[in-house]
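First, one chain by itself in structure tokens, the form predicted alone.
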Amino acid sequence: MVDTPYSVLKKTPTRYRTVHFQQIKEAGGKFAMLTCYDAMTAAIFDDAGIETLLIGDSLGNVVQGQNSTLGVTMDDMITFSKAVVAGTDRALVMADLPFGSYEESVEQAVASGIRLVKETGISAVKMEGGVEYVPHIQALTAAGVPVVAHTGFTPQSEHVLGGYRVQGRQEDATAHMVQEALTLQDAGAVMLLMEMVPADVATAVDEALTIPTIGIGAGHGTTGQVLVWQDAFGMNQGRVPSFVKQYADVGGALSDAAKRYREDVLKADFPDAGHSF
């Protein structure tokens, strides 16, 4: 694994778990964490240095091509979330509760949260909602689930919200918002995932928090920084969000190796003898 001078951990952790992001949290230092869906890009993921992936119901939208996150399934949670935890040695994995497997009631909240650990073996679930989840949080940490929360945008609301749309910008936003996440801490989230808010508001809420917050599209004064890896490495050919920051062109690079050997094939010059028994 790459390791850096810039973790404020004294020595990176055989795994890492919830108490060391909360020490990272305690220092003031800085944590990363990237989508991810299957073993391989997980393995690279986690060599990488990359402290905690998310398996995101994401995967509605960038690996089965629905045009949002509302029809993923928690057998679909089950598959991809074994598989990145199959690919990883170091880094802390969470899952997302998919639409539909936590809103009915407490009880099915805390069933649908300890299927995702026990069939999977991820670390933690994320769950999208403010306030009206709080005994939900409380019964899945009694049972063992640790929960991250999610405010901000969340996606599975995206019909009650009017679609993609920036979070916190009314009058009394930074108040609402440090007053429902310091409920969701109480609640016993172990962090908080803010999602499209202004960069005041979300500082603002992580300062008053003791519990590390994770940011996408919340500026860079929230613990860590979250990313759909798809549309930070330049696999999303299509709108990629405002806020992200590409860092690679890894959709130009397959797409110009696919041709060179597409070219090969049709030129007969693949396989040759050395490709060949």
Ligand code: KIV
Contents of the next structure:
Amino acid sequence: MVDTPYSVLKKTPTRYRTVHFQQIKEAGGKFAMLTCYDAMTAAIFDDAGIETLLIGDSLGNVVQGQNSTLGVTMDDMITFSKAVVAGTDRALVMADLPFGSYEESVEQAVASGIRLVKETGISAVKMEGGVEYVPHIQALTAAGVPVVAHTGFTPQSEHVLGGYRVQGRQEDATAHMVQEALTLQDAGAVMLLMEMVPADVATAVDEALTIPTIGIGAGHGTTGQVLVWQDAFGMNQGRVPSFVKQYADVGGALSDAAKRYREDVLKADFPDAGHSF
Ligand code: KIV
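Show the form predicted in complex with this ligand, please, because up to now only the form predicted alone has appeared in this conversation.
What follows is the whole complex; the chain from before opens it.
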């Protein structure tokens, strides 16, 4: 586990809970989140000190090879969430409520949230949408399921929003997003994630809220940042959104290893005596 001098918490928690993110916000600090979908990667990110991991429904894209998140099911979320929880000691693990698992009614949202927590061991759910989900957030919170609200670009609504595009560019965007965020906070949301929102709008939202914010393509004014790890660490074969910084070429390293392995096999250099019984 890497402890950095940048952390504002006096002591790294044994296990991050939502209260620690509140403390980070109150102390003017920052935290890092990555998406994650399997136990081995979770253990690596956990050891690296990443404060929170998200089993995003982006697994539809990066794990299942679909062109949207819309086909991801509760069963999918449960399978991958269990794996991430199993690989994690310290990070707070949260998971998306997938498309179709909460929109129909408050009862459906509560049943889905409880199922995700109960069957996987995650500590919070993330839910896309705005003020129309206030009753859902209130009921989930009352049932013991912390909710991270997700506004700005919400991929589950891509067909309503007209595709992947920056949100919050209209004239009254800041006032609108601040008001929406305050309403979600009042409903009980423990954090607010904003996706593809102009930096000044996201900063204004963070400043107006007492709860922590998390940004993706939302500038540096949010309390935390999240990236889809395959985008940031070079697994996406160059197809990278403009707001993503490249921190590694894991895809390149994998490709190189696979080529060297194949070459060894074809030349009968592997397995050699040292790798045989
Ligand atoms: O599904 C996901 O990975 C997400 C992130 C893009 C925030 O919601």
